[in-house]
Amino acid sequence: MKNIPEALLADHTTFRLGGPCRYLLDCPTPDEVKQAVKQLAADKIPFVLIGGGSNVVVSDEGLDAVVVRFVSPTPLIKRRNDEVTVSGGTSLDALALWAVEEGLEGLNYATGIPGTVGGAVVGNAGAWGKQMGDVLKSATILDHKGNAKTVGLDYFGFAYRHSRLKETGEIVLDVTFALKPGDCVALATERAAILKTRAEKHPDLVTHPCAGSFFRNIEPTSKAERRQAAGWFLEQADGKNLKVGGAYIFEKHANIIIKGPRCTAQNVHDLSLKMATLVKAKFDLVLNREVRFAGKFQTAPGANERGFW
């Protein structure tokens, strides 16, 4: 565990937006999680954590909290039979390589998508009507106190893009996965053709900083009958040509904001508003954030939030 006093969070975010914060924790093993949060609960420090930052917006001013980042530099991954154990601090993507090498299908449906194995729980992260909820078995989580417990599939109670961690606020240290036997070859064929499509259409988060799908798809209504594309509503509503200083929308996706030059996060902010009002006046839709704002915000007077996570 390595203790960095006043760390800059832009340097720990994929939208590489944000202030400092008091001191970052670097732990990178789930027994270092534990330590840590067991020690700040018992000194009552508050404390944020975060994981590879490919879904949160820190504020400018920062975060005036210890900040403990779980983040695994090599995948620490464990198999049984076709059960596999992971941290949470692993990442996602490398979990999905291991198990295409692995010859073990369940888990190629996240190839290419950044953030820790954890955040991905805790988010039910998917992608091509696929989800974590799908293959796990049992994870073992911390709560603010450092009390961990192992649970079970149903203790999540998963949905789109959501699990009952996000109310709780616990942790993630390890999960277990339920996976089956599969073909390396078409495996990693498949996989190649994900990351082909996903070049194809997602910006790179090098050259251009980002979080990705900003707001989550949309549920059935009387104006969507099945889930849609949060991205078509906002080219529909001409959303591609909305900007708020050094923040913009990515040409190949309605639903990406990218950090330009001089972007602030509260440039990010003020466009998520910008888009969600968009939408709410062509088509009386609601849109609901994937990505999370952690810090201080302004919010300009008359601009309404309501409905929005």
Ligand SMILES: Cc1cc2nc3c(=O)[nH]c(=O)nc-3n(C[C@H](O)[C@H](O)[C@H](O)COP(=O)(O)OP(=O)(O)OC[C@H]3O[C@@H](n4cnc5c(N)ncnc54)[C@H](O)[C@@H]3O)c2cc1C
Given for the second form:
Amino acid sequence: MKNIPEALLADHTTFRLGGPCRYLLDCPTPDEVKQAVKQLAADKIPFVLIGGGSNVVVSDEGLDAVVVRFVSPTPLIKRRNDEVTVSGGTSLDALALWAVEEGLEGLNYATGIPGTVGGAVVGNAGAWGKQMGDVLKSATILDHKGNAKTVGLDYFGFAYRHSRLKETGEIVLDVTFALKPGDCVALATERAAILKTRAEKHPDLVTHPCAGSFFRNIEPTSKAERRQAAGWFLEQADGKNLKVGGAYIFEKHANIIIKGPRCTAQNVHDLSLKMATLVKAKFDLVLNREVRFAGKFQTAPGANERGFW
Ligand SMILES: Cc1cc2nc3c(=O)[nH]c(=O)nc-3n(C[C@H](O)[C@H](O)[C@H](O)COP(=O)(O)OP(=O)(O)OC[C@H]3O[C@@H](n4cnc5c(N)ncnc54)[C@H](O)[C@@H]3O)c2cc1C
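Could you please show the structure of the form predicted in complex with the ligand, as a counterpart to the form predicted alone just displayed?
Time for the whole complex; same chain goes first.
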């Protein structure tokens, strides 16, 4: 475990935004996460956990907290027949690639999704109509006191981009997925096609720092009959040309905010409020954030942060 005092969170998020934290504990393995959390609990020190930092916007002034960063630079994966146990800090895309090479089917949909397996489980990450909850069998989770337990699929209460862990704050140490035998060549062909489509439609994080889709799609219970892309409503409401400071909208996707030159985290926050306000005014629909804000942001008087418009 590495202790980095006053680490800049911009270096650990895909948006490349965010000031310093008190100190960052870099934990590549589940054991190190457990050890760090136990020690922090014993010392009564509050902390925030991040994985790949691909779904967060950290404030410009940073976090007055300790950050535990759970990223396994080398994939930690064990196979038993068609079951696979992987550390929560393993890159989701590295796991998807490994499954292709092993001829195991069930995780190809996750090809190209940034971040860690743990982050993906907490947010029930998905694409192409599939999500983590479809293949997860069990997981070892850790509470903020450092107590670990093994739980099955039902524990997570998976829903669209949601799991119970979003409320409990429990940490995913490792996950077991139940996969099926597949054909390596067919899986590799599918993976290549997914990567091509993603490259065409999604921003390249090197040139366009971002956190992916900013708002959740609209639930079927709302004015839309089935879940509809938040990007569609944003586009219809003329949201594509919105800009605040250095934050602007990705030209190919109205639901993605990009960090441009001199962009601050506050710019991203303010632009997201503008986007939500526009959709509220045109469709009377409330957009809910998928991306999480961490730290302090200034809010304009009258802005409704809870409903977010
Ligand atoms: C270009 C781009 C494309 C994307 N495409 C998709 C997509 O197709 N589908 C999709 O669903 N998402 C997508 N995302 C969003 C993002 O990649 C996922 O939400 C990802 O699963 C987040 O994982 P992370 O490790 O980066 O989490 P972080 O951003 O580090 O953290 C997000 C939340 O998860 C928590 N967390 C992280 N690790 C753990 C853990 N081990 N245990 C418990 N809690 C944890 C954090 O505390 C935080 O609350 C995209 C993002 C980008 C930038």
